[in-house]
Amino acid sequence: MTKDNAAISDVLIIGGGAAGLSAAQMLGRCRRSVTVVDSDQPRNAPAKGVHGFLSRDGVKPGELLAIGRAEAEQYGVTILRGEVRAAGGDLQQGFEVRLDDGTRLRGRRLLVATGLVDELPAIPGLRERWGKDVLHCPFCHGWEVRDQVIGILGNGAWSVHQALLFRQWSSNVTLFLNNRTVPSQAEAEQLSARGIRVVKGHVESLRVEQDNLRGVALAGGPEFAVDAVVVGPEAHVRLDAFFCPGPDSLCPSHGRGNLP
């Protein structure tokens, strides 16, 4: 596609994770004709395996994109490599946007997949850790876990939930509480129940050795052998260039977009 390409998609999809490209392989079925915008920024890219997947549990989350990319294309679909800077439309005259080289493209729907950037706790050896024995989802990394030494960092309430989650698959559970997390007292009477032992006081860092994790050390106190850290990032959608800022924005109050 050329910068000022002046050709029109059926359906303009921004992002090729595994819901941009599920909607573009059926698009490209339906005799659609469907361009994907791809930043290759997955959120689950960190990760070692992609679980829970029926015929592709432990595959690698890049070899998914993959295999989702050829599908889509075998229906005619265009996977493009960009990111998108700004965009804006309607349903009556179609939508635009304008990636980071220049290039403009044009559909008839604009289809927004995205996805989720998590913001975790600014702690030293956390990022570095994330998607290897930094963890969240039970289901998605628990058994790989299994019978090891978990420790749920607290970064809010829902702290005390992935706590007592994580409980079906180890029976050695600390709960860090960071300064973070207050269980109510009903909480408190199941955690003492589950047996989860509970650590007042704010995570410093964590303890990395010969890239593995050995560790949770406490601000000016003891440090706790762990295997595995379990935290509940925050998680933010990633909608820069569809950012509402006015009446020129592309958004349902108002409208066009931020199309220079």
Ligand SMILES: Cc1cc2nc3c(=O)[nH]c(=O)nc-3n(C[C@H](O)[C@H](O)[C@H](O)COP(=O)(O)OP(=O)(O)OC[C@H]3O[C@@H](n4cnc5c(N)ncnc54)[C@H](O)[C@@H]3O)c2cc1C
Given for the second form:
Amino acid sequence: MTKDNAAISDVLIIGGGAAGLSAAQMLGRCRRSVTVVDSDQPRNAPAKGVHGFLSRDGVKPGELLAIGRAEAEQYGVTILRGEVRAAGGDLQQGFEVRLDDGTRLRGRRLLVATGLVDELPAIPGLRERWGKDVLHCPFCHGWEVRDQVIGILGNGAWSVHQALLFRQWSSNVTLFLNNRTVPSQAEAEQLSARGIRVVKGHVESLRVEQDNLRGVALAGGPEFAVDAVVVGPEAHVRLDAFFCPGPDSLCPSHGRGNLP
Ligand SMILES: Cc1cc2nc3c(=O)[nH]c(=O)nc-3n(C[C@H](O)[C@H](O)[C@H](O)COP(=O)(O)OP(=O)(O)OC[C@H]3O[C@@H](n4cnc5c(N)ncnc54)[C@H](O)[C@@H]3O)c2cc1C
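Mind sharing the form predicted in complex with this ligand? What's above is the form predicted on its own.
Complete assembly follows, chain above in first position.
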């Protein structure tokens, strides 16, 4: 059954992560009527704590968002749990979204804060350890793995940069080229100057024991003991629920969205 919410908000926000809630809080303070729709899958959900956020260092991701929701609600913001499946409209007519349960909501403006999806290499064990001891950001989690044995999983040109960065947190860093990363001559010299070991070959799997990462196994080759693996994921904007490149999409060049 379709549920129509006749009231029109000044701003509809898709996504109630850090970005959507920050916008909601400020818009609420600006005395705008705001509705946030959130499917509760923030990018950092697997992480134990959020770091580098002054005054809340180490807070659990879910706790941070609960505080953010309460702050926004103080200013009259409405926050709904649900997934937007279709969206459309324009500045003249306003915007409308349809949720997974059929609810339709309207807004004079639409703010899309749906975040990113991290695409990880298809290596057994990697996804399960993501945000725990498979990491990407030294500023978020470098301190937690300081002085540990860190393996950088080659996944393109970015991996050399990650290896050089993580060397700040540990003197035991190995770059596994994984047939995906080819350091230039200058990069090879930088890696060598910082004592970063470079290992050729294809990474086949990760070894996990008792909920701890233990090793990186090469195809047909040796296994290397590690405490943590660093990988640069391919990050994609999370719009596929209601954005497809074509005349029915909400993309800037097509305009109207995919609402029937
Ligand atoms: C493992 C990991 C650890 C990290 N650690 C840190 C850290 O320690 N410190 C730090 O500063 N940063 C950290 N980051 C980065 C941080 O997670 C992001 O910067 C932050 O989450 C971005 O916020 P956002 O609101 O843009 O997106 P998100 O947090 O991903 O929130 C987007 C929200 O939109 C919702 N959504 C998406 N599509 C729809 C839809 N169609 N309908 C309704 N809702 C939808 C999602 O469910 C989600 O709740 C980390 C990232 C990762 C991956």
